[in-house]
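Starting off, we have a lone chain in the form predicted on its own, written out as C-alpha cells.
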Amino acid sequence: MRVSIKQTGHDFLGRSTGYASLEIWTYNLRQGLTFHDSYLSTSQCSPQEPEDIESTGAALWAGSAITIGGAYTWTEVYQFAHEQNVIVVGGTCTGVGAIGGYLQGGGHSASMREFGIAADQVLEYTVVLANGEVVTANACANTDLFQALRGGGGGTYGVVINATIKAYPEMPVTAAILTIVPQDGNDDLATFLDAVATWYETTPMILEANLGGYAGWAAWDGDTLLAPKVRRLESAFGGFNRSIDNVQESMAPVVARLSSFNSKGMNVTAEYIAFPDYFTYFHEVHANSMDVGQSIIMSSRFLRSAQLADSTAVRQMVNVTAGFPGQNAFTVVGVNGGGAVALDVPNTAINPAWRESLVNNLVARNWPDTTPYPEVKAAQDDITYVKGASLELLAPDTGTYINEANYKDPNYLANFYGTTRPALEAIKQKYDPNDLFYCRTCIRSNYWYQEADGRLCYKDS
C-alpha cells in the first residue's frame, strides 16, 4: 500500500499527499519544546568521546540547542526560542512545520548566511523506520540516515518524530531595504527590467558586504502570492551585530550602481532600520504565511557568481521570467549564499551546487481555484518549458532547491539531488528496502509508476 507522511503547512510539490494512499499525519504527535543550555546527544556523542568521532567527519556541537518534540510550526518554535533569548535557523513562511520537509529538504532562512543552511543545524533526529523500529540518528548513531535526513528530502527515509537543532545567542540586526519602483506615469517595461537585471549583478556585492536576505519582483500587476502585486522590486537584507552607519556604508556601492536608473524613470531607494534583536527584525521584515492548498507551480535555480556576472544572459533570463499580463508571474530571490552556507559541513545531503552558489532564484505562477484545466496546464507548461527552462539555460550545471521546485521537472533527479543521488539511493534501500515511503519526486520514485486509481506499480525495467 502506498504510504505518505504529512506534518503541517504547505508543500508546493504535493509530497505530503498521495491519492489512494495511507497517510501518516504527525500533527498531533507533540511532546513539547525543550531548551538545552549545553547540548549532549541521546547517544552521549560529545566533543570529547569517543575519540575517533573527529575522524568520521561528524559535526559536533557543545552550544545551546532546542529539541522540537513533534509537529510544531516555526511560529511556535520562534516564540519559544525568543523566550530563551536565542536564535534558530528556520523558514520565512512561519506556518510551516519545523521538522518535516522544510528541515529534511535543506531549508533556507533569513539567518542562513550567518549560521548556515537549516539542515546544517540539526544535531539529532528520532525516527520511526519503515519496519516500525524507533531509532536515533546523529553524528555517531545511524550516521548515514542522519546524513539523508539533513537535506535529502522529506517523507522518504522514515517518520521523523522529533529533532534537536542548534541555537545561537540573540543579537541586534540592521536591515537594508532596497526598492526599485517606476516613477508615476512611467510604463517603460524595458527600463524596469534593465534595472532588475542590474540589481542581479549587484547581489555578489551585497553578499561581499556580509549582508543576506530576500527579494521579490514582478513585471505586471496581478494577484501574486509571494511577491509584489504591482511592477516593482523589493529587497531586504540583514546585517548581524552592525550599526546603521556600517550597513549603509557597505550598501553604498550597490546603491551607486543602481542610482543611474533614477534619471531613467525609476525610483531606486534605500532605507536602513536598526532592530534590537533578530526576532523583531525577522517578524517585521521577512515573516509571512501562506494558506495550504494554493494553486501554484514554480521552478528554482541556484546561481553562481559567474552566472550573475554575465549581464547579457541575466537580462535574457529576466526578460523571459517577467512573463506577460494576466499570467500572475513573479520571482523570489534568496540572496544568502557564501558565508556559513558555503562551509563544507559533513553528514549532510545538500546538493553541493547550493553551497557553491550565491543566489537561489525562484519563478512561479499562481491561479484561482476555479481556473479551467487547459489554462492550468498552460501555466504548468510555461513554468516547466519556458520560464524554468530560461533559468536552467542561465545555470545549466547547478540545480534546484528541492522544497521550492517543479514537480513536473523532467530532469528532477539530477536537478534536485545532484551528485548526492547515488548515496541517497543506497541509504533509502538500507532503511526502506520496499519503498514503503513514496512521493513522486523523492529518491527512488523513478522505480515506480502510478496507475490512474492511485496505485503504485514497480517498473519492470
Ligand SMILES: Cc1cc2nc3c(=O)[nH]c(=O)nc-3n(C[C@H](O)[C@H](O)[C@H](O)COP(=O)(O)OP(=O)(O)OC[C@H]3O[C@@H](n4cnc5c(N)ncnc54)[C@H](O)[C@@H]3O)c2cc1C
Given for the second form:
Amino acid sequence: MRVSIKQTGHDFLGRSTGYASLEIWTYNLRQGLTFHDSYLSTSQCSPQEPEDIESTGAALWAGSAITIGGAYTWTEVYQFAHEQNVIVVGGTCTGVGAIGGYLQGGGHSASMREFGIAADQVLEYTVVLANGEVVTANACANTDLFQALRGGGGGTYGVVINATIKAYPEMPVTAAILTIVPQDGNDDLATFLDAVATWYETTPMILEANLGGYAGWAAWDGDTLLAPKVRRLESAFGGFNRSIDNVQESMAPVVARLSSFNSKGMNVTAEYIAFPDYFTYFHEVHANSMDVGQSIIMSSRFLRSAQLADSTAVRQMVNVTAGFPGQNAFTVVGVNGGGAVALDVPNTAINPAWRESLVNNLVARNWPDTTPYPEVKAAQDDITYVKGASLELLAPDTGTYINEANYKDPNYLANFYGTTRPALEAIKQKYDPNDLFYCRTCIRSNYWYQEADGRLCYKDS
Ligand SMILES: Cc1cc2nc3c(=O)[nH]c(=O)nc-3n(C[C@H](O)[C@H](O)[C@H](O)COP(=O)(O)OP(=O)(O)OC[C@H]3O[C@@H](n4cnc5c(N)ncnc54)[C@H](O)[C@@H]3O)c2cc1C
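Since the one above is the form predicted on its own, can you give the form predicted together with the ligand too?
Next comes the full complex, this chain leading.
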C-alpha cells in the first residue's frame, strides 16, 4: 500500500493525486494560528545556546514568528499576519496551502528578495513519520529531516502538521509597474519580441536596484490561466521602505533602455505607486488565484546573470516560447534573485542553482478539459521538447523549481534536485525506509513504477 498526502490539491505536477493510494487529506485539520512576539523553539533550540548558534546558524533568529497549526491557505495566514502588523514570506496564489507543498518545495514570493526563500523562513516543523511517531524537526532536533522539508519537496518524508515561520515588521512598499503593449493596430510580432528580450536583459539592473517582483507575457491572444490574455508584457516590482522618488530613480536606466521601443510601435509605460504596507501592495499588485484541477503543463528554468546578458540566446528563447496562435502559451517570470535569496542558509535542500540565479522563467500551456487526447499530448510534447528545451538550451547548467516544473521532464532528477539528491535520498530512507509515502517525481519515486492496474512495483533505479 502506498500513502499520498494532499492539502489543497493545487499541485501542478499531480503529486497530491492519490490514484491507487490511501490518501491523507489534511485540508480540515486545523489547530489555529499563533503569533509569537519572539521565538523559542520547543526543543529549546534558542539563540541563548552558543553551541547551537555555532553549529547551525539557523538558531540565530530572535524575531517574531507565526505557528501555522494545520492546513491553512496563504489567504488566511496573510490576514492573520496583517492583524499582527507583520509580513510573512508566502506565495502569490492565495488559495495555495501554507505548510504543504509550497513551503516544503521551496516557495517563491513577492517578498523573497528582501527576506529570503520561503523555506528559509521555517524555524520548526511538527511531523508525523511513516511509523506513526510525531517528531519536531528544527535546527537542533532531527536536523536532517528539517533540511529535507526546507526545499526537498512535500509528500515524501512525512506528514507535516504544523510549521513555525519567521515574521517581519510591516513596512511601506513602493511598486514600479512596467508594461510593454503594442500601439493600436500594430501587429508587428518581431518588434514586440525584441522588446520582451530587451526587458529580460534589464532584469539584472532591476535586481541590482534592490527591487524584486514578477512579470507575465504572452505573444498571442488566448485563454491563458496566469498571464495576460492578449499580446503584452506586464511586470511589477516592489521597493521595501522606499519612496516613489527613490524607486523611480532606480528604474530610470531600465525605462530609458526600453523607451527606444516607443518609436518602434510599442507603448512602454512605467507607473509608481506607494502603498502603506506590504499587505496592501501584495494584494493589489501580485495576488492571484486559480481553481484546482486545471489542465496545464509548464516548464521552468533558473537563469543566471550571464545567461540573461546573452542577447542572441535570450532572443532565441523568447522566439520559441512565444509559440503560435491557439496554443494558449504564456510565460511568468520571477524576478527576485540575489538579495536574501543568495544567502548560504544552513539546513535547507534548495537546489543550489536557485540561489545562484537571478530569474525563474516559467513557460506554460493550458487547455479546456474537453480537449481530445492527441491535442493534449501535442501540448505536453511542445512544452517538454520545444519550449522547455529552449529554456534548457539557454541555461543548461541550472535547474528547475520543483513546484512549477514539468511532470513529463525526462531529466527530472537532475533538473529538479541538482546536487541535493543523494542527501535527500538518504534522509528519505532513514525516515521512511519502506517508501510508504509516494508521489510522482518526488524523492525515491524513481525506484518504483506503476503497473497498468495501478500497483506500484519496485525497480533498482
Ligand atoms: C495559481 C497558483 C499560483 C502559485 N503561485 C506560487 C507562488 O507564488 N510561489 C510558489 O512557490 N509556488 C506557487 N505555486 C505552486 C505551489 O507552490 C504548488 O502548487 C504547491 O505544491 C501547492 O501546495 P499545496 O500543499 O497547496 O498543494 P497539494 O496539491 O495539496 O500538495 C502539494 C505537494 O505537497 C504535499 N503535501 C501537501 N500537504 C502536505 C503535508 N501536510 N505534509 C507533507 N506533504 C504535504 C503533497 O503530497 C504534494 O506532494 C502556485 C500554484 C498555483 C496553482
